[in-house]
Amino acid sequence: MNRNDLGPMAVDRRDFLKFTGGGIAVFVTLKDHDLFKEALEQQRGYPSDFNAYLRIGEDGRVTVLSGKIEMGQGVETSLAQEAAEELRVPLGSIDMVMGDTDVCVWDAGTWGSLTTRVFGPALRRAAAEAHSVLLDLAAERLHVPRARLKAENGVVTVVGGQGRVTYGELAKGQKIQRTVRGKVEPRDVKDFTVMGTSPKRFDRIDKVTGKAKYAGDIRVPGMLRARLLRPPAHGATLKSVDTKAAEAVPGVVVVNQDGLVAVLHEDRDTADRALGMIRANWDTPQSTVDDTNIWSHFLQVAPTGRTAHEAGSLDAGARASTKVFEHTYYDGYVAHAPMEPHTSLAHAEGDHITVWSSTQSPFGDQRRIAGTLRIDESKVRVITPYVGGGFGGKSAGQQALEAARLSWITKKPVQVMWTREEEFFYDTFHAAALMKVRSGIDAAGKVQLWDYNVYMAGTRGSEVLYDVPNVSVVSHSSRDAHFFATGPWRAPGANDNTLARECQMDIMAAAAGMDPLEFRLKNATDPRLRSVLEAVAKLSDWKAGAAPTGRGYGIACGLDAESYVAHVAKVAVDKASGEVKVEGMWCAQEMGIVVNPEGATMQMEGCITQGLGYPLMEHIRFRGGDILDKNFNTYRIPRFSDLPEIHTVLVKNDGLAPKGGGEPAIVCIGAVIANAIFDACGSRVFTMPFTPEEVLAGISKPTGA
């Protein structure tokens, strides 16, 4: 079974069986296991029904099915590595069908580096299950005890006798319920064939070819394209409107309620001219709040702060220490700017709605557009294709309510893709934010205080991570700060307390007159913090010494979705032009066992590659709910003329179950390259981006300030 061949049909799970036809259907209860306590954590609302669900067909062949998504992160390839390896199947036998709200069980969303680590471990079990289930009737079958099976390839065998039957002929004509309780443990990292090795991808030749959909060529007979009228700001209110002009034109069709105006015709380019014949008037608010002053504002009406984390004494702290340090650290807004825009293609067929959409969260679209419409989930069915990058950008849906909406109203398959321009608009930016430090070294240099204020970032990825005694984090977050849409961006918020945290420790190693990598190896005991940071050094060849060198050597380090990573970067500042050119990169990562290395690598560097943007040219300029940056003639994203040598390690540590691989290589790369310009020219930069003014200030300033 193909992911695009399940057709606009719906099914309701609890006629699944029937759709599937013979086979051994295993569930997974997640309530039934501490294992899953952390995902029922995580994924606050994960139904305790069913987190996996197997099929094995009476052709042998296995269907894993998952609300996760794929949108390039090779989830599709990895989730079907350990379905195969608890199975005992050929990876070739397994067939993903990912994030169709009809077939699929629920799932909260493909983010946080979830897949991997929370739909993991219960795949992998509901697949050990089967595998235990298969041994069971091929004992029946072949009259022989059970402990003298082996399975392998998708074959049950008789070890040192005659007998054998395939799983097809095991599970033919058969419906089998299974609910897993912890009786059967999967396979030991010892005995993986599958896991630890790096196939090749299962989408790489549709994708290669253009055979691989996206929401974008989706076509359904009849379909109408759809223009929307967009407001010229955040805010924006719609006084009048006039659409008789664009009514005017042959095949158009006209939407004007509940504040949804839109044009709709099958051809794409009289949409858009149509659109343009509309006459409409604004009430558009103003402000004086924009991207060079935006911090002020978010101290100005920022909450009263939140304790994420509190040790010690702070006072004790300030008494400990010789030498105390506050710093304030800034970051803007920044978008995703995803090579697919938002699209999305409804189709309203009698009381029920068909969606195919480009989004991290099918569920989460079915939800809103059910209560949009004002109908049951049930009649709602949300199927997601591959999707052309997300970076947590495409979870709010808002291209899928459009579409359902106009669908519905004109019981017409409706297709809204976003232009680049409305991409830009309607981006849920990765947030602006402000981090106040102050921290202080003894004599010895180990650090004694920690007291850091974060604001509007939230608290990923401010763990400390170092032996402090006298700790105290505390977060100022609120959505009504912003004039517009902010969401999760790569690790949301974690790239902002990682620069505030590995810049704030490279300055007190400068000021202690220490070497960045031995300062950070004095202060921290964490043996997975140690093992990346000596790791790193060894991969970059790291010559000790005081910053600033003149080298252009930084180093940092950092934990996000239980992984820990450590970076050394290269860099090359023109001291007259303030110019910085990233030569080198150097990444450890260890995240417990790694599925697919390859695959993992390749996150790793795509990571940095995407991680170069923000902390050197990606900045959102604004007035109010005015996004002045539209399209990538002023919005600038890393090219490859601007990508260094890219050198990565993957830290072995078997004894842990996977980690997330899609977002630690992401958090240290401001922090990196910050520390890096510093020991190029003595420049502290500490708003990102860093642009050649800011690095030039830095040089007139005293060392280390």
Second form
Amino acid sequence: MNRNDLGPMAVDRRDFLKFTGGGIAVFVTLKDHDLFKEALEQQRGYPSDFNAYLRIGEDGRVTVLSGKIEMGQGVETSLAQEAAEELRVPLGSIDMVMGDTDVCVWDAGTWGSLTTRVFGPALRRAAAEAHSVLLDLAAERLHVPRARLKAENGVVTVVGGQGRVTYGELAKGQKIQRTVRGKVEPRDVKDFTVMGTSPKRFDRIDKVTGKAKYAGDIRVPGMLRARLLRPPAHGATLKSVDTKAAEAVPGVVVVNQDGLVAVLHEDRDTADRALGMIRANWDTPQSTVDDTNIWSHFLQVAPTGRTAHEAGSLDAGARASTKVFEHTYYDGYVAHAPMEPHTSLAHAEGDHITVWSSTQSPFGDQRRIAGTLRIDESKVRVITPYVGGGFGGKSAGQQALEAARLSWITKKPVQVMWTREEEFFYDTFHAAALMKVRSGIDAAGKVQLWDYNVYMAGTRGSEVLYDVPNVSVVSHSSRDAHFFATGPWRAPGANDNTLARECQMDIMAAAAGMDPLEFRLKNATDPRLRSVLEAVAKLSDWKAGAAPTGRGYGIACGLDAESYVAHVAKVAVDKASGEVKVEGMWCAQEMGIVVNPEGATMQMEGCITQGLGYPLMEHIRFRGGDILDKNFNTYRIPRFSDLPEIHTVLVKNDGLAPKGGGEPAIVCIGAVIANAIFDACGSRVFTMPFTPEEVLAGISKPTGA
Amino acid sequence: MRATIHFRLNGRDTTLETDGNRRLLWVLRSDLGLTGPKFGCGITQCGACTVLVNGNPVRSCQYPASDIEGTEVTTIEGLAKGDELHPLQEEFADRGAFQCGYCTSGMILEAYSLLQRNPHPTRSQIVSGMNRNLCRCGAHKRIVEAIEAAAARL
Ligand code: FES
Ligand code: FES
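Compare with the form predicted alone: the form predicted in complex with its partner chain:
Everything in the complex follows now, all chains and molecules, and the chain you saw is the first one.
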């Protein structure tokens, strides 16, 4: 069964009582486990009560309940693999229910590549516990000692003897609720039969036939489609509004309450037309800050900063260095631009409300909706159908609040589906950033000094990674520095910190006259880092030589979500125009135990392809709160013609629990392309996206050292 | 301006009473209850809303409903023959040529029409034929491979 077959209202509150009533339900709390300590720090607010993780029904089917959501990353399938592995059931007997606040485990949100790192281990323990309960029941039923029993494919049999019983038979008539105390250990990697394989994705047929349901595909009889009045720029205030003409359109409902001005109609075209009839006057603040001078604005408003990493002393580092390099790297604002715009359908009925939402944080939406409507959270149910891409951008839930308010006011089911222009306007952009580095090497080519200040990107990915004795990493961040919303964007900030570190390493390697791979290995003892560098060198058939060789190969490495990555890029630079074409990308990733190698590979490919955008073509143009790029006609994202050949390899490390895979492979793309450009033509680029002008300027005036 | 529009939708005779100025995308999604054609940009720039009109791919987000009078409209829902998926659908599914899946209906229909015009495209013909369809998840590599595999079977 696909979870979409549950239909909009199939599992209501009463059904859920039944739902956990029969069979065997397994509850987990994370807080008792040391195992989850670190994870919990990253998942603040995890409730300390027990949550139902899975249930074995009287029909033998297993329902896995997860507050995580499926937005393309494939966790619907990989989480089912983890449960199937521990339970010893066929993958096909698992039903996933995800992102439904009425029935699923509370969860802060699907981001930070935490699903596999935090939810996965808890789910495996719940499943291992269920397996143990089933063996107990079978021992009783078959009158044999538990030690003689073996479970496989949802059936318990007696080893070397007679008797068998299915999970369904064992669960029948039971009302067992078990709580995981961490006594039962999950299976060892050498025994895996389902984890570590690449079964076909659960969503594949629905997604190629148009049957897969996203928030915009949910229909409730009588629903209205809403369009909202939007300001011309962030910071603008509404002076006056005249909705008379819109009100005259047959079937149009106009809402004008507490700053919320909207037109609603049963068809979207008419709502669009009615919105165009509203006359509004705005006070719009003017600003001289735009996408070309935002960085000097940052330096003016930036707070003093917070030290993230520190070692030795900068003075000692400077004294030990024979060459010192100072550079500043820049990045602009970048949009998430998921193909599915933010969409929600809210249905208020009596004192409660149901909201189907395109969200990475159903429980966050629930909390905000309850707060806004001033009702108890138990009166708000958020259901998350498939999400059409998120990348961090579907975490704020603004559209869910809008739909909820409109439904609450009109007492009708209301769909809010943002236009692409609204999507660009209200996107929580990847923040623009700048990174200042002062670094030094000694005569032997060892890095002695790393003096780093990052503005607005935060500290993710700012670890030095290499063996540098004298380090200072200081982060200066302030949300007030921006004229519009910013937020997490696939590996937030790590793209910027990795750009600065890996470009700086290349500059130092070139100054030392060393091959950039050799230079990195000389300065790295971390075995995981070395393993991905060596693997990508092998995969790409890396030819040693001090850059620039004229061949157009670059290398970079990084750490994100506890996974290590290294990339090699091959670019062609047109020396007359400065145009850059990425021809090849090689990527090695080490992510501990790999739950689903094919799924992990798809994420790496997705990171690489999407990742071509931020260094080469994507940035939001704006003036103050006025967003100038509002659709794909001017905001260019990677397309088929940008696609290089892509080669990937997963570096085996079964000694480590599974680590994140949705984001790591995007963090190096800026750096690896910059380094490949340098190798191709001797031009160092510092400002993302790298423009042909910057590339050309660097050819005529090398800035390497 | 209400009009009566007669056309064939996924092989079925269909009659529609509506304002002919409305966009085909919203008519298909609201009035006819389909979910395959998606809204992505509204200005013919992304391809998520792609459907076939008389076999040609059109961006339904900007296509006036009145223009489908007398035509044959095919959406992703109409591509399979009963339970039997079209080879493109099979190859997309088996090769993981999607992630979030939001661009997939449009991708498959665009590829379908590409293969109708050119049953054995080279890789660069696939790239230029598909270049106006956007995918934010970065499934491009596998989409190209799925189209090649489907072409080899057709
Ligand atoms: S929605 Fe029609 S092309 Fe984007
Ligand atoms: S698969 Fe998500 S947009 Fe293409």
